[in-house]
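Read the single chain below, which is given as structure tokens and is the form predicted on its own.
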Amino acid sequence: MRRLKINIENLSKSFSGKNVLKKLNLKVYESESLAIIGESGSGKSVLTKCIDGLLDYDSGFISYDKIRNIKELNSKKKNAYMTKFGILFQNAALFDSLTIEENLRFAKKDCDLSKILVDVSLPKSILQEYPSNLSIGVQKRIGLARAILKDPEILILDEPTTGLDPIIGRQIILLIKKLVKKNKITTITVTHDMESVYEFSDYTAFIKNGKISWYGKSKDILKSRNKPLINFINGIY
């Protein structure tokens, strides 16, 4: 049986007087693996940050297990509902000034840093490394080893295959797929590599026009009649 674990309805956010978000709904489930598609600037991102509490909503509501409504939390329960999330974002976002292993302790002071960089399939030796020597691929492995250090309730990834090539970008979809089945995390995934949809998502969430237009199993995807979704996937705008 599916278990609820965030409840969105009617969440709307505005930037400068231009609605991104317009009552959107959606249900997150609790060891699902959920991905997050649409066009460019449809609030995918946005969706996320609210939902992490990166931002505060214009109006509707979050519910989060048994917290009803997270803009209503004081800022020391804000602060200890952020810490359930653990976040890959687009660009790693590792610190340029700190070693590899000074990135990871960032996270979680006191552990074995061993085992993640085998789950990462990454060297010991890596840790004494800057960022800056490093390529993209082997950097967004540090950074999602620094999400699931924090042992997170909830992982999100930000376009996690962006500015790979192919090969590399195969084989962080591989090792995400392994990590999120090996700790059964809830995993939302913003993404538009729609092979990553098909591989590791259970359910996806198509946004257009600030809502969600289409919601179901991700094998499903390729029988909808959604005609936004499906032009999406074929890159007709």
Contents of the next structure:
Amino acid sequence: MRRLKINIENLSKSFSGKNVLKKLNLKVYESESLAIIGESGSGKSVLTKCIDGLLDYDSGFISYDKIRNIKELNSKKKNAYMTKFGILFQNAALFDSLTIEENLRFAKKDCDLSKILVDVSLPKSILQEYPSNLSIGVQKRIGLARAILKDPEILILDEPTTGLDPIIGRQIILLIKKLVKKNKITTITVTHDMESVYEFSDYTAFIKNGKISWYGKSKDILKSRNKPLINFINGIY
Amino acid sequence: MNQFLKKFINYLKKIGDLSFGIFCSIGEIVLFFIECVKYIFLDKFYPKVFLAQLIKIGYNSLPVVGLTSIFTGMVLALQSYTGFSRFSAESAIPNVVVLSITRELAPVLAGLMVAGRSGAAIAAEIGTMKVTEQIDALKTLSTNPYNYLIVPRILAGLISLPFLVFIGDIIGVFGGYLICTQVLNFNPTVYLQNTFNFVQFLDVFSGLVKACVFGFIITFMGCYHGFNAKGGAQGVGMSTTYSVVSSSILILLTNYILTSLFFDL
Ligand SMILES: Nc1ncnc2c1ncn2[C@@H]1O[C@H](COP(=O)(O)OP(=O)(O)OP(=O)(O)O)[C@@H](O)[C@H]1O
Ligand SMILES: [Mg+2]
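Given the form predicted on its own above, produce the structure of the same protein in the form predicted together with its partner chain.
In what comes next, the whole complex appears, and the chain from above leads the way.
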């Protein structure tokens, strides 16, 4: 039995006259892993930022559990709402004036950090480093650790493998798969990379022209007759 | 004729857009100001960040402010000597030096120097955090960016500028003393007597009040432009330029207003 977690209806968002999302509908179910795919600039990041409250949308609504429309939350409740999400940002977004340890402490004050470091397979010595001294692959693993450490209800991963070489990318995918499947976290992954879709996403939504043009089980993607989706996948491979 | 009308309407439209834009930015700045003031009193205070900013904005600016003040004091003494010796009023030099330094030059020059130094750094740092989504990350990690980033910087500016200016006052007067006693053969004791007997509490105090206001302007403009930076490295560059230009202009403007207010006292 799938339990509805987030319901998005007729969501529209534009930036200075440019419509990015046009009456988009999408449902996210609890403990499932959803992939959002689509061309660059199609509004994937904007969609996730509307969901986690970082961007205000123009019209439509997003409901979350018992919250009817997150746009109507006052600023205090909105801040509380945002903390339900653990987010791995597109470029990790680690605080570069702080050490890795201080970065992780932002997510959780008192806890043993060595366990989470084992989870993302990094040595303990990394804690004293500064983000700018680390490769982007390591930064993304720290970003992932920071997102998971706060025990989020929803995990949002914005292009976890983009900009990494295939081997490191593969490592990150397996890492996410392990963490997501182990903890049964509801996960939304924005990606260009079909391997992440097949490896750990139960469902996939394909975004095109500001709408969800295809939605279904990830393993059914190749059976789809949706022309833009087929083109998109062929373009990638 | 039709052509001319079209051009004229286009011209009007441009003026309209421009004034609309100006009002929009003023509105945004006022809203940002209200938000900042609100969070000075609300929610969490981060003493560690505040101390770090005090050191960055205050302590680390000491060399530039000291250097500016001493040279200004020296030049002031030389120039007023040129003028005053023409009608044998050399004894007024200490008065001119101490008045100009404490009332105008130390606050304004320190303000402009710190705007270039710390205001730009604040805009660049916060702007970079904005465009690399670090500010978004703060929000989802239950940290209010106003409390964490902006309030400590504004308070540090408010507090450190008066200290910097006070030290600048002393160094500036010392610069004048140096030139007069070493180059122009003044009697050191008489010079100091003339200085301290003449200067009033209000002279120094008005300078320090100005410094407070400038400290606020510098850090506020740095935070505002950084917080609204858009679109990558270029956007961050623009935000630092805007922050330095706008705070310099505001410093000169409010300096005039404050001087005329104090002048009436
Ligand atoms: N803050 C903003 N201001 C103005 N326009 C924006 C803003 N954020 C996004 N956009 C625009 O919205 C569109 C969608 O952007 P978005 O970042 O969601 O794309 P994306 O699908 O995540 O692409 P990518 O795969 O490159 O990350 C882009 O055309 C972008 O220019
Ligand atoms: Mg994106």
